[in-house]
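The data below hold one chain only, encoded as structure tokens and taken in the form predicted on its own.
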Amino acid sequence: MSQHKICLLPGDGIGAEVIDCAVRVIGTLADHDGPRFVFDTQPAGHGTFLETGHSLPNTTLEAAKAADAVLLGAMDVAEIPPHGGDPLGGLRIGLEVSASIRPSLTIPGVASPAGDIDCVIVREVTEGLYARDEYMGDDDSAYAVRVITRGASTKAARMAFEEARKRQQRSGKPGLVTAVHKVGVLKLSDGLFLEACADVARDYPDIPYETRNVDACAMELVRDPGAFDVILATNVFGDILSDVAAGMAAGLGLAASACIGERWAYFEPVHGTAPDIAGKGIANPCATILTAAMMLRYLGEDASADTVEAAVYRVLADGEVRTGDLGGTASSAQMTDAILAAMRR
């Protein structure tokens, strides 16, 4: 029986609550002939900044590197001042991730604006307009530098094509990578991004490749979401499009994501810290549990990932147990109990 060491970063707000639910779920996999886990909980986020003066201690980053994977709750990064560090950015740079993967899928039993959506946003997450290179010109002007490099763009593009190939093999569909841009305005930076994407595309002649303006892509996601397979984007564009896709699918309460590199990876639900419901035990844990399933696939535990995903989807399809965001009254613990019961069935 395999064993994996998981670094847990509960973070802020509802982070600890949903992480506890995910740990309960994957912790029972050993009862289903699945893997065992050793969990190492480490501090990070706004609360850690208030206690220690830094939001991502060096000891936390080292623990993340020493683990087989990192499972993250949610972090209140907006409340952390510049001198407090950037926990998510620090993780992405420190763990040398190539891009984030955010799947969006309509789920039977869950109301969705989209009749049919099954796509993945692959988002470069280390640079772009989120490179945090800002400065004041004078009292009335501020500037942000958009950083695009061939190296980071190439890594993200390769991840997008690899993801398209995996999806192609699972479904038998042709697959498609759509690189989004605004090259008409951002001629140099998006020009370099598209050049890197085209170079990678030549290594995958079996995967169809296209480019679209980001605004046209956003419109088509709403109008015809089924037209997309893998969308490849720079940091800001990917951030926005992934939320649009999540909204067109099942909502942020069910949106999972992963940030993966060549050596390390971390996994986090797309939703935020939800301070208005933190501590009430009513947060929807499904996004974090589905995120844990993505982590299982990364660890090579595909059968266990299938078990977890099938249990979540069965509970959602049954519709008897639902948290408030899905129109029900169940607590986080009750939703988790239902998923565990589905796994036993």
The other form holds:
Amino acid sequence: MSQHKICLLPGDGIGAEVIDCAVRVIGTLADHDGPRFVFDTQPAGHGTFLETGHSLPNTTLEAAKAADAVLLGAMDVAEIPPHGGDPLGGLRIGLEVSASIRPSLTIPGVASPAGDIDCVIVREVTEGLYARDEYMGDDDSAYAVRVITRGASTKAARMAFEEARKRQQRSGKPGLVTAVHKVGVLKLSDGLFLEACADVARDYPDIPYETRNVDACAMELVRDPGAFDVILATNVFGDILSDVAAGMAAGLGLAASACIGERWAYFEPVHGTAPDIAGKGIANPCATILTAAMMLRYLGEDASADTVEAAVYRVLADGEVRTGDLGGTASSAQMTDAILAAMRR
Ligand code: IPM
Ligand code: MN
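Form predicted together with ligand IPM structure, per the form predicted on its own context:
Let's see the whole complex now, leading with the same chain.
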């Protein structure tokens, strides 16, 4: 039986609650001929900043690197002052993440009012306008530098084409990579981004490739979600489009993501810390449980990932046990119990 070491970063707000649910689920996989796990819980986030003066202690980053994978809950990034460090950025840069992979999928039983969606956003997450290069100028002005490098763009583009190839093989459909940009305005930075994407596209002649303006892409995503397969984006455009796509499917309660690099990877639900419901035990744990399923695939545990995903989808399709965000009254624990029961069925 295989065994994996998982570094857990519960973080802030509902982070610890949803991590507990995901740990309960993957912790039972050994009873289903799946892997065993050793968990190493480490501090990071706003609470850690208040206690230690740093939001991503070095020991946490080292523990993350020493693990086979990292599972993160949520972090109150907005509350941390600049001198407290940047836990998500620090993790993304420290673990040399190539991109964040954010699938959006209509789930039977959960309405997608704007039409069925089945796409993946591949978002560069280490630079762009979130490079955190900001400074004040004279005369009440402030500047933020948008950093685009050929290196990071190429890595993200490769992830997108690899993802498209996997999806092509799975579905038998032709597949498509859509690179989004605003090159008419950001002529140099998005010019470089598109050049890097086109270079990678030449290595994948079997995968159709197109480019779209980000504003047009946002409109088309809502009007005709079926037109998209893999959307490749720089940091901010990908951040916004991934929330749009999550909203098209079922909201942030089900949106999973994986930040994958060449040596390390970490996995996080797309949602934040939800301070309004933190501590109440009512957060939807599905996003984190589906995120854990992405982690299982990364670890080569495809059968276990299938088991977990199928159980989540079955509970959602049954519709009896649902958290408040999906119109139900179930607690996080009851939702998790239902998923565990579905795994045994
Ligand atoms: C996300 C979040 C983060 C991001 C914030 C909290 C920094 O919105 O993962 O999408 O933009 O990367
Ligand atoms: Mn976001």
